[in-house]
Structures are given as C-alpha cells and as structure tokens.
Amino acid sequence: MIGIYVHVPFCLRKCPYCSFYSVPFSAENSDAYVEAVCRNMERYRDVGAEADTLYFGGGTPSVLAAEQIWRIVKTCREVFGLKNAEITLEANPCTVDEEKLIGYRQAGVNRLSFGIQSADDEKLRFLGRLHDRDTAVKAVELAAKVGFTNISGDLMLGSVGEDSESIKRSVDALCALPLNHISAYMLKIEEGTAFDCDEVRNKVADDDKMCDLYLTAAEELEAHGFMQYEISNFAKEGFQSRHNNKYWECEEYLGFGPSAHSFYGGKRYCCPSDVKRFIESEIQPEIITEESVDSGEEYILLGLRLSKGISLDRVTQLYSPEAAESLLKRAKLFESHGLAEVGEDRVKLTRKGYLVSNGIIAELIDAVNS
C-alpha cells in the first residue's frame, strides 16, 4: 500500500519562519487547484496502485472548504481505494469552526493535525501566527466534540524568550487537550524566510539552549504518556502517524500539487513550486530528483530517525555481513558517548544522539561504504 500526499499551497498569511511553498488564498484559484489535483489523480486509475493513507499538507489545507476536500477524497477513493485509510488534514486553529469540522468529517477526514506551536500568546505573536491560545484550545475541543478521535498538535521549540519552564507550560497545556499525537519541532531559521536575519537569530534559542529545550520537551511529553517514536514525533499508544511512517520506513508515496514530492517506481521526483503552472498543465510537471535510489543508504538515513532504529540483519541483506560488522563497530563508539544504543540486532540513537543525528548517520553510512 502506498501513501498519497496532497500539497495545498494556500495560506491566509505566510508565517515568517516557514520555508514551505505557499501563495495567498483566493477562492477562484482554489477551485482550479482542486480540479487539477483530481485530474492528476485520475491518471493513475488504470495503474492498480492502492493507498491506505492520504495526507493534506501545506500551506494551510483548512482554508479549503469541506466540499473541496470531499471532492479530492472522493477521487482518491475511486482511484486508489483508500480501504481502512488514515486521512489527515493539517489545520490552522483560526480557519475552522464547528460547521467546517463537521464537513471535514463527512468528507472522510479522520485525523486532524493542528498547528498550535505554543500555548503562550507572546510567542504566538512572535511566530506570526493568526491564532491565540484560546482559539487553539477551542479548535481542538470543537474537533473532539464533533467526533474526531485522532488529533495531533504541533509544538515549536526555541522561540523568543523560551526556557525550560515555558516549554513545560506549553507541553502541559497541549497534553490537557484531547490530543493523542504531538510533533515537537525545533525552530530553524531557513534561508529566504522573513526570519532570515541577525535580529531574529539573536532573539531565538542558540544551539545549546535548543538542545536543552528539546530534551525537556521530550521528557515532559513522555511523562504525559506521549511516547517518542521518531526524532520529532510523540504519540499515545496506537496513534503514530501511519502516513509519516511511510516516509521513514522507505515505503512508496505519490505527491500531488505544486512542490509535492513522490517516491514511486524506484525514483524520487517532485512537482515544481508553481501553482499557476500546476493548474494550467494537463499533467503536473515532474522533476526527477533521484533517478535510482540507494535503498541501503535510505534505510540507514531514514530508519535512524525512528526510536526503534535499524536492523543489522537488514543492513546485511542490503550490503554484506562485513558492512554490517563495520557499522556495528562504528555504532559502539557512539554508544560509548551516550549517543547510540546497540542491541543484539539493532542500532538506534538516543535522544542526545538525535541532536547530532546528521553527523552520526553520515558516519554510519561511511562505515558501510568503506
């Protein structure tokens, strides 16, 4: 079973830290966009591909009307089946009300992901969010009221004035809501965003502070029953994101919409970040980003993001017994510094290891290739 990702490129206002592709919302463009998404899905009607997850990301998918979401879900069901599927929609708390949430449920959405980011109004203003704490609380509670039982919330770490106590307060506030999944992201100043300036860099958490905030948030979430299953993701039992797990488990997925990425048929490709071109093209343009994927490197790179880590038996299958032994030897060096854990058949990173995961993963990939 593959996953389906739909990039909704519309926002009411661009957040100053966001580097994802988006354009200002307009009703006319949104109708043409929905038509283009459905048209592109129809191309796969005779392929026989079946999907069990559908994810609306953005941008701000919740600027779309329930009827528009329904049309995309309906087309996706007809083409890809969506049997017993997880259907997720990202939502900005200020863009939903009770009627709209009911409409999304009727359209088939069974999982919501709210961009809450903080329970502190001052930090929400700094992050350029259009909602305040009360609006976020009301949105999540309304979602539960209308029948959503699978709700996630995003938490941003490292905003201006952030410390361990403010992180604990935000975690406690989110955990008091009917959420069963929380994504905790470290604020990163991305090139080309409004935050890409020294004035902002000097206000937000530096690397050392960010590490402390991350460890504090992880410990606090676990104390509330949200168990870490990936570098940035925590869930109550049975509520891991099925769709996002496809990325980390190296499973195939198809992306629709401007800037959407795909991994299908052994190659990686993306649609250009141009909503006008996407709407006007009969078939969405595709740029090949990787013609032939190295399954071994992918397995190590993505698998070490997961709390369960990677299997040495699988490394042996993908490479050789000698390569697995080389990786194991290198991993034990990291274990001696508290950055990794080595079991009988598994290697995984510790939370401290997650903080320097890029370097560790590069070293382990080098070990199997040397």
Contents of the next structure:
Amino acid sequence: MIGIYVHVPFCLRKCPYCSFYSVPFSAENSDAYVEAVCRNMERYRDVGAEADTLYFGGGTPSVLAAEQIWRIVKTCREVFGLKNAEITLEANPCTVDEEKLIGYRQAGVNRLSFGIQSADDEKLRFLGRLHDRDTAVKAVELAAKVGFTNISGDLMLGSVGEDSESIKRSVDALCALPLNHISAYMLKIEEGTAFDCDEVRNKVADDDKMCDLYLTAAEELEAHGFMQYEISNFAKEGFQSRHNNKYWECEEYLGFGPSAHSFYGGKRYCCPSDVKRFIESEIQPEIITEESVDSGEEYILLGLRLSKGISLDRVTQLYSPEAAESLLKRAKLFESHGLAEVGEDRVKLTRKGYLVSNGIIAELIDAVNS
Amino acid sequence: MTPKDKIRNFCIIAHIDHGKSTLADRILELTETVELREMEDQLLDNMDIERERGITIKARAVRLTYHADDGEDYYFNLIDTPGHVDFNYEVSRSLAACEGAVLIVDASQGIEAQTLANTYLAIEHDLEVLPVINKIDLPSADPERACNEVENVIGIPAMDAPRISAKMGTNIKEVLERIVTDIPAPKGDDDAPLKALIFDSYYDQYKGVIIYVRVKEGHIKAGDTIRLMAAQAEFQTVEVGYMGAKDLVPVGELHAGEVGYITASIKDIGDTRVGDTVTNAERPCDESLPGYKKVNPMVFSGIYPADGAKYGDLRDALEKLMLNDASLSFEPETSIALGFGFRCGFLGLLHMEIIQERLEREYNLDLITTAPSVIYKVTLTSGEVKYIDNPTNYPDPGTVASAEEPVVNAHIYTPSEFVGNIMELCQDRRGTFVDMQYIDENRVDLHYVLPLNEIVYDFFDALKSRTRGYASFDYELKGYAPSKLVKLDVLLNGEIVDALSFIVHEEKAYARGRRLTEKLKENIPRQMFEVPVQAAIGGKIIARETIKALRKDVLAKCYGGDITRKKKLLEKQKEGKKRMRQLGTVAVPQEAFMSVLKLDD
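Next up, can you give the form predicted together with its partner chain of this protein, since the form predicted on its own came first?
Below, the chain from earlier opens the complete complex, with every other chain and molecule after it.
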C-alpha cells in the first residue's frame, strides 16, 4: 500500500519561519490547481497502485473549499482505492468554521492537523500567525464537535522568550484539548525566510537552550500520555500518523502538486515548486532526485528517526552480517555516552541521541560501509 | 678562448627585498643578453615560489657580454645567490666562485641582518665588495645615510657608491662600468691540472645532473674523465659550456677563470655536492679546494599526506624534489595518529617551508606536518650517546643522564624603539644576551645566543609582530649546550597522539602545554561526546581542556516525503569526515594539527 501526498501551495499569508512552497491564495487559481491534481491522479487509473493514506499538506490546505477537497478525495478514491484510508488535512485555525469542517468530513477527511504552534499569544504574534490562542482552542473544539476523532496539533519550540515554564504551559494547554497527536518541533531559521536575520536569531533559543526545551517538552508530553514515536512526533496509543510513518519506513508514496515529492518505482523525484507550470502542464513536470535508491542507507537514515529504531536483522539482510556487527560496535560506543540504546536485535537513539542524530547516523552509515 | 682580463665573475648580495633580482634583470636587459620582448620580471628566479616571495632559493648563473665605455667587450659571469641563512653554505660556495660582489643596500632601510651576514662572508672570501645604493626613487630614500652606514658598520668606502633605482632603470650603466673597473679579473693557469669548484647542480631529465662550476686552474673539455674529489666518483664528460640567459651554450673548452657547466651522464645529484672539487682523473690536482663540507639538516618535521591514499604520491614528489636538492633528506615514518608519512630533514625553517609549499603547489598534495624538531643529544645512564630528531624516540626520562640541545648565535637588527620588545621575546625564548651595538643613532644589532628549538617554532612570526615587521634576523649554529629537556605528550580522550608530542625545556613545558591544549580545543570541533584534551609529561597531566559535547545537530522536520535535505546533510557529513583524522573515537581536522605549529598569537 502506498501513500498519496497532495501539496496545496496556497496560503493567506506566508509565515516568516516557513520554507515550504506557497503562493497567495486566489479562487480561480485554486480551481485550476484542483483540476490539475485530479488530472495527474487519473494517469494512475490503470496502474493498479493501491493507497491507504492521503495527506493534504501545504501551504494551507484549509484554504480550499470542502467541494474542492471532495473532488480530489473522490478522484483519489477512484484511482487508488483508499480502502480504510487515513485522510489527513493540515488546517490553519483561522480558516475553518463549522460548516467547512462538516464539509471536509463529508468529503472523507478523517484526520486534521492544526498548526497551533503555541498557546501563548505573544509567541503566536512573533511567529506571524493569524490566530491567537482562543481561535486555536475554538477551532480544535469545533472539529471535535463536528465528529473528528483524530486530531493533531503542531507545537513550535524555542521561539521568542521561550523557557521551560512557557513550554510546559503550551504543552498543558494542548493536552487539555481533544487532541491525540502532537508534533513538537524545534524552530529552525531557514535560509531565505523572513526569519533569516540576526535580529531574529538573537531572539530565539540558542542550541543549548533549544535542546533543553526539547527534552522538557518531550517529557511533559509523555507525562500526558503522548508517547514519542519519532524525533518530533508524539501520539496517544493508536494515533500515530500512518502517512508520515510511510516516509520513515521507506514505503512508497506519490506526491501531487508543486514541490511534492514522490518515492515510487525505486526512484525519488519531485515536482518543481512552480504552481503556474503545474497548472498549465498536462502532466506535472518531474525532476528525478535519485535514480536508484540506496535502500540500506535510507533504512538507517530514516529508521533511526523512529523511537523503535532499526533492526539488526534488517541491516544484515540489506548489507551483511559483518556490516551489522560493525554497526553494532559503533552503536555501543554511542550507547556508552547515553546517545543510543542497543537491544537484542535493535538499535535506537535516545532523546539526547536524536539531538545529534545527523552525526550519529553518518557514523553508523560509515560503520556499515567500512 | 676568452681572454682572462676581459672576464668578471661576481655575485649580487643583499638583504631580502632590497632589489637583488631586479638589478639582475636590469643588467641582463642592458647587456642585451635577453631581448626586451623576452623579459619577464625577475628572470633569474624561475621557480614560482621564488618569484612570489621575492627570494632566491637556488644559486643560478648567467654569462653576459658588456660593451664597455673603453670600447672593449667584457664577459660577465653573474652568479645569483640565495639570500637566506638556511642556505649559508651554498652562498659561501657561490662567493668562492667569484672575485667580486655587488652589495645592494636599500636607500630607505639601510643595512639589515642579511646585508651584514652576506657581506662578511664576501669579505672572508677576499671578494672585492662594490656597494650600490638602490631604490633612490622611493620618497623615503636617504642614500646619504645608507652610504654612511656602509662605511661605519661594514667599514668599506661607499661615498662614491652608485646610487640607482633598479626598478626605474636609473644609473644601471654606472654599476656595469664599476664592475669592469673595480672587480679584478680572475687568475689561474690554463695548463695546470684541472681544479674546478662546484657551486650548484641540478637534475635534467635528458642530460642527467648538470654541474655549475668555476674553473680555478687548468681546463676541461668534452670527453675528459673527471673526478669529483669528495664524492670519490669518476665520470666521462659529455658536454661543457656556459650559461646563456635562456639556454646552456656548449663550447669546446672551459679554462681557468671561467664559469660554466659540465654534464657527464651523472644520475645521482648526491654525487655532485656543492663545494666539491672537480679535477681531471688522468691528471689530478694535488689537493682539493678548501671549504668543502657536507651540509646536514638542522630542522626535522614529519610530513604526512592529509589523505592517506596519497602516500605513494608524496614519496614520488619527495624523490623528485631530492633530485634537485641534495640537502633535503627523508625517510619513512609511521605515526599511530597520522599513518604513513616521512621524517624530513631541512637546512632550516625557510627550507622547510619551501619544500612544504612546493609539495603542495607543484605536486598538488594536501599535507599535515608535525611540529619542527631539532637534533637533541642525549647521554643515557649507560653512557651511550643518542641523537634524537623525533620526539617519539625520546628515551624514557629514567634512563637519561643528561641532555643537550643545539644553540645558535642570533643577530637581530632593529629600530631601537623595539629593543625592549625583542629582549622580552628573547628572554621568553630562553635566550642569553651577548651584546648590543648601535649601527647608527636609530638602529641596533642585538646579539643573543638562543636555543634552536625556540626559533624553529614561531620565532620569526613573533619577532615580526613585535616589531611591526621592522626587525630582521639571522643566525648560525653555535654548538650544543646542556639543557633540561622533557617530552611533552598530548592526550585526546585519554589516548596519546604521537604526532603531537614534542620536546621542550622543562621550564616552558607548563605554559606550552596550556597553550597547546587551548589551541586544540579551539580547533577540534565539538564531538558527540565530551573529549578531554590533556598535556602530560611522563604520566603526569600538566594541563587540561575539555571539548564540550555537541548538543544539537538534527533535522527536526522531515515531512512531505522530502528527504533530499537529509541526504544532503549526510553527504556533507561524509565529506567532512574525509578531511578528519580519526584518532580513536575523536575526529580531528587537519587544521588542528596545523594550529599547534603557531602558538604565539
């Protein structure tokens, strides 16, 4: 079973920290866009690919009307089956009302992901969000009221004036809402964003502070029953994101829309970040980012993001028993410094290990290759 | 055959940057030895490094024809000499090939350390010294003062010295005329047994070693069997001739008084030592020319390829350099930290720098070099005497009865305002003050005895920075002096890094250890766990720094199926790792090894 990702490249306003592709929303553009997404899905009609997740990411997918979402879901269902599918839509608390939420539900959406970011109005302003705490609370409660039972919230760590107290307050506030999944990620100043300046850099948490905030947030979330399953993701039991797990478990997915990535048929490719071109092209243009994937490397690279870690048996299959042995040896070194845990057949990273996972992953990949 | 009274053999001596090569160029130009269109600035210096640094590394010679004011043609043999103390011996042999020396003094700077050192050498060799005041075009030029200095300090008449600008070409002809009138013609008996002095040699791919000689007595022609007296080797001469500006020009015979070259299918440059005497094997001379000595390296350093796979390339490159440089020595060495490399011996610091630079530039190698070392003389309790050029081989302190280190006589020429700074520096470098002389009211010559191991480090940089670049410096080996030496080890994460060990005076060990650990801390990036950096003598830790653990290096967001960034990061990490040396569990960048070579900020 594959996953389907639809990138909705429209926003009412660009958030100053965001580096994902988006353009200002306009009604006529969005109609042409929906048309193009459906047209591209149609190409797979006779291919026989079955999907069990559909994810609307962005941008701000909730700027689309319920009918537009309905059209895409309908096409997707016809082409890819979507049997017992998880259908997620990222939503901005400002862009939803009761009617719209009901519409999404009728269109088939069964999971919402709200970009709440913080329960503190000062930080929300700093982050350039259009909503305040009350709007976010109302939006989530409304979603629950109209029948959504699988709701996720995003939490941004380390923005202006953040300390462990404010983080705890935000976590507590989110946990008081009818949420069963929380993505908590550390604010990163991305190149080319409005935040990419010293003034902002000096205001947000530095690396050491950020690490402390991350550890605090993770503990606090687990105390509320949100168990960590990926570097930045926490869920109540049974509510992990099935779609996002596909990325980390090296499963296949097809992406539609400008800047959407695909991993299909052993290749990784993406559609250029150009909404006009996407709309005007009969078939969405694709740039191959990887012709043939190194599945061993990817397994380690992505698998170590997950709290269940990687299996040594699998490493043996992908490489060799010697490679697995060498990886184990290197992992034990990290274990002795509290950065990894080595079990019977598995290697996984601790939270401190996640924080330096780039280096550890490079080391472990080096270990299997040498 | 060239009439002896029309020959003038001379060299040009000067402090670095006083315009030696520029004057040589002007002379070449004026004698039309080189056509103007072929002129390239500083023709005699044909290595890139020489041209860039404005120094001469190898001696070189050229023959020029000058049509003098008296209507006669004169044959000039201009021998260019290296201007640096490292090559003192080569300089002395070049001087021995001449009857005269043109001494260039910078009109604005006056006499500097090498001016004096080289002039004394020239006087020692009974050369006629012809002073020339250069750079009179500079606004700061004070030719009057420079002439006074020459008279007062060196004690040779200079008031009528030509005042020139080699750069602008001013008064060059006057210099040429003075060479004709002031520098004596060579003497020598053409019919005596051959006696020729080797003052340079280099390897040519096609002809084998080409020897530059000054024929003192007798004559030589192609087909003669020659004997190199010190090397005790015989060869059949293939070709003799003189050095044109661009090419070698074969001639039938070379006679007493002439400067020229010999080829004899010699394969090993080690056979043609500078200073050796060439004679005719069938009709040898009674005794060789005086002054020959085998030069020995004074400074040693480990040279390793940054990329271990380039070991073979490094060896090939060193072998090629050695073809042209008999004073370079090297032998394989293995370091636990750096892998396979070579222990190389150099005449001095500049020589070391030049070799390293040539390896990097001409052979495109990335190098890691260890701290330079000198040869220590260690007497063991057993009575055995050992010479140690590699800290790794330093004997166990328990077995050392006494230790000695090489010391040098150092002269520092400086504007008097910096005397305090320099004395402080020399004091700090364990120097012993000998005396101080005023060259004029503003400048002094400071004479110190300094341990060589204190100047191989970063003395020159320290001197320059404390005198805003105004001081000049010259030294010669004095001998060995008793010393309290210890071996200082550096430990990373508890393990000794052999490549960072060095020998140091007991009193300086603590300060050096502290500075070294600080430097390493600055230059080793944070690792995934805390790494202690320690300095130790024997088993005793004397300094410690801690490289804190890296806390954050993570791509927190990995959504939308875009893992290209993750992959890019991984590639970056892999790339970075290549430039690192893995020492146990610690990854050490090349820069960290280099940073310990310059501890003085």
